[in-house]
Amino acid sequence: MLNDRKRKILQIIIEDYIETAEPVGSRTIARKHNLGLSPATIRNEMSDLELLGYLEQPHTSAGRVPSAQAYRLYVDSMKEEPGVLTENDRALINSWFKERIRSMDDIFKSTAKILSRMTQNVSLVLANKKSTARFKYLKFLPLSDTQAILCIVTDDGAMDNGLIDIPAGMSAGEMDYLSGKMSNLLEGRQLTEITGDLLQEVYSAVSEDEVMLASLKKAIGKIAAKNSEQKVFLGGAKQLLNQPEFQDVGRVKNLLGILEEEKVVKDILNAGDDSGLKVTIGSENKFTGIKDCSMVQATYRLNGQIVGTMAVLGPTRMEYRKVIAVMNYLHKYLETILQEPK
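Please supply the coordinates for the chain just given, on its own, in the form predicted on its own.
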């Protein structure tokens, strides 16, 4: 158990190291911070903290750096005093989204970019699209006497298309009539709810052509499958190069290699639970390639369903208070705008 003095010294070391990336010595603490303690007293306390596993000494320095155990204590203590964004930071986030949102994909892309920009680390956003995409209407665009392009528009403004077979000689007016009737019957349903049986029931109410029905089932099935896939958005991979911890080319290449593998990124983000904001530090991460990094992760929901996951990945010397404040604000902001009709 740490007494108040040790806790204060440890907090100073952590925050100084986060700011400067330089090992912190007792003389620096005595000079910069008005603790009323001599460098010798601070040095003794630092020795105790090192024995307890909270500090480590780089080979080439007389100063100390925090251990993963120290960062864990530091992060856990923030539950009592969470960071708060400035009014300017909140205004930046609000204006960023208002200028860029045109569809659900825009929300996810904007989240990845602003999250990276404000935390100066890599951002990862996993969009669980099947929870949000709902059928709005469909149109048929004549291509030839026996084929047409099927266009499906969802409530998030996205459009998908596929090629279908139509009865020979079907007129544009007949296509418009069929698309209007089907749109009215299917509007508001999630794409994954539009099964072959439902499509047959809807289609049969307005047409009897089996060839076109089979072609519609196949095309809509493909579009629904595409829209149910999770999609990854990344931001700020180049931010790694600005971090002293990633000046080693081999280390950067390894981490960038992981970020380029979409399946690996999905696995990393899906590995977390959905119990709110979570911070994993160093070896707490389950994936080998990020065991010397820290990750702050949170899920967000729409009508009780998980819509996606966002995360910040960076060195263990992460500005946790700022990152957590940004994540908390974005978490609440996204759940608000996702409730609003687009």
Given for the second form:
There are 2 protein chains.
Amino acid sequence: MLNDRKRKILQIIIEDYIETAEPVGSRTIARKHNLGLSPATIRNEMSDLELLGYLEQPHTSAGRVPSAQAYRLYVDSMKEEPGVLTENDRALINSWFKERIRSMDDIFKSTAKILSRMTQNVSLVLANKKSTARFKYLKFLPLSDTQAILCIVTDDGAMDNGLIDIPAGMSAGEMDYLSGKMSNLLEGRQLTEITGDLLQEVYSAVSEDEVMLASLKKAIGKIAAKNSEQKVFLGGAKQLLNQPEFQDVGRVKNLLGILEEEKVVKDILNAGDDSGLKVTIGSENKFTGIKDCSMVQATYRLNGQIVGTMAVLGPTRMEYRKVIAVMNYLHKYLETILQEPK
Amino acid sequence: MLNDRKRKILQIIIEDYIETAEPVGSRTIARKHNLGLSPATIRNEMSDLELLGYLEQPHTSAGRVPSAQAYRLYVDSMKEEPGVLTENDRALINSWFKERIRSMDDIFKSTAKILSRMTQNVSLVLANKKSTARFKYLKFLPLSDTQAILCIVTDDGAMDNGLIDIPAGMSAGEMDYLSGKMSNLLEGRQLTEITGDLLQEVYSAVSEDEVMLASLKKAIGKIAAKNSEQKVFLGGAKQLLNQPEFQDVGRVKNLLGILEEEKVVKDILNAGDDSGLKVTIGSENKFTGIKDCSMVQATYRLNGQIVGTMAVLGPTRMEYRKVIAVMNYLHKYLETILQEPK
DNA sequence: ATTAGCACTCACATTGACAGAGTGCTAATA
DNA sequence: TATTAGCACTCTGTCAATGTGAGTGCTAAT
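The structure above corresponds to the form predicted on its own; please provide the structure of the form predicted together with another copy of the chain.
What follows is the whole complex; the chain from before opens it.
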């Protein structure tokens, strides 16, 4: 469809525009790149490219600007030769992570930070906690005469707890007996499975106290909810202001408003649960408010399970090559980190 | 020091400027407020006020703008008649909280949101988790042949856990014995007290396994660290852009940069651990980067313990009256909410 | 003590001229 | 037939000149 020369010129325009944020003119191209072509020829080609929908003109007698369609082509053709990070950048990432990972949360926080730092754009990281951990056993730890702590241990070694009411005067022995029985009956179930009905069934097989049942239900519900919680980490909102397209305060306000709504951010990130890297350009985005932005998004998994999603959000004029390279590297890096049990 | 008329005029200027963000001129004052004074007289008074340091002139032949000193006076004189929220606003706050409080975190999140909504400024909320809870008992829950879960229960009913290594083949009975002994020896201690030395001492009284001791140390350290963690909640960064003083992108960038550095925000909020409400105006702020802003800050407590700090940060031209009213109300409201155990 | 009047200052908006960068078209050229 | 030189034209951004409006300070009159 596009001959080599057109393709070459288009690429030059895109990369030039990405770099300078200024409409690119024929003369500039001829001067900067040694194509052996006069500005006039280039003009003709550009005219064609505009007709084909790859270029746009902000106004007569301005240079030209790549269209969403052009970026699409650019990004797609990049898939074959993805571009690599410099040794320097990789070292930076490695050392950054080495220094500050203490908890799971730190991993996500660092990811957000690095993404925004290296790409000069906003980063969004969604930590998925939709756990598929299976129930292993539960235990009651006495607290006072009428209260105890419910501990739930899952097969991935995590545990959680909640406060429950117990019949006054229940002995430690009784509690152990109860928990042992229940553990046997519930072992291997998904945590989310242990809802009202199943719990009721199991419980009534071993005890009759209604108060305790009710508080057990409540506590387990809370734990299950917490375990399927999704957490959002943002980074680099301020980088936005370095981008010329966000010199307009209205636009910044718009985007900041979106980023502040945690629910919206979650929706955006959850939408892209595809495999691998996904680039959405301009109006390809389905969410109002970011239709004039581009987003590069990747989902990372552990043993097939989705652990989280990371994304870079910025103007359509984005350094796709660099962004994709960073994401690819981070992606691989994180999967190895997550492999080691923390 | 200031006679009544000067005081009155100064107040008018301050409130007018807070409302319009435009330098206030003598003629405007005469027109808007029925003082029975001609512009010329007002001009003379304004001239005096400028000499006294209460007013500033952006340039000759512009109106005048209140100085930090003027705001100081304004805020101080407000202490006597603090200003109250409208019934409407109070209802708004009440219903907001009623709807979304499920966990402790929700309280802080909501606080941040409301503060920024109602004041049109950035809000910062610091949740203090510097717990003074005392150790109650610990328990080991077997996980595998070489690992167990350490549960630590404190006297406030909270509990925490961590993974530890155990000597291969340790029986449940042995674990119970060990935990019982240690619990007895440690009961009543502050969590942070149980550092290396004390733990070592207690542990060596009951067992000799070095591997287990090491991993115990690590796990308890982690738990103690987590319990003294402080969490920051922000709200309304986008409101900033509605303020005329933040039409300048550079200034926004500056402030956003600060807000993104969690550590800096913590420092700022921790600095004001005074009692009650604290207003810092302009250069009264000790932190570079917000020296051209004002901050209203309140610390809330529960049984004398500091639970958190909330603050509103904005331009020196801030609706102090409203902000203070909101903070006062929230402050009281939160203390009653926090009273009820969650 | 207050005020009317006046000269003066400064920011800001408007206008017009002009340079710079770019385009499209046509005719000449390889 | 593809390329290019040349030219007229268009649009933006900048700069200087100018006028307007809001405000001040001072002086003299009330």
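For the two forms, the rigid core is made up of the largest set of C-alpha atoms that agree within 1.5 Å on superposition. Positions refer to the first chain, counted from 1. All of these numbers come straight from a predicted model, not from anything done at the bench.
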item	value
Per-residue C-alpha change between the two forms, residue 169, threshold 2 Å, rigid core fit	yes
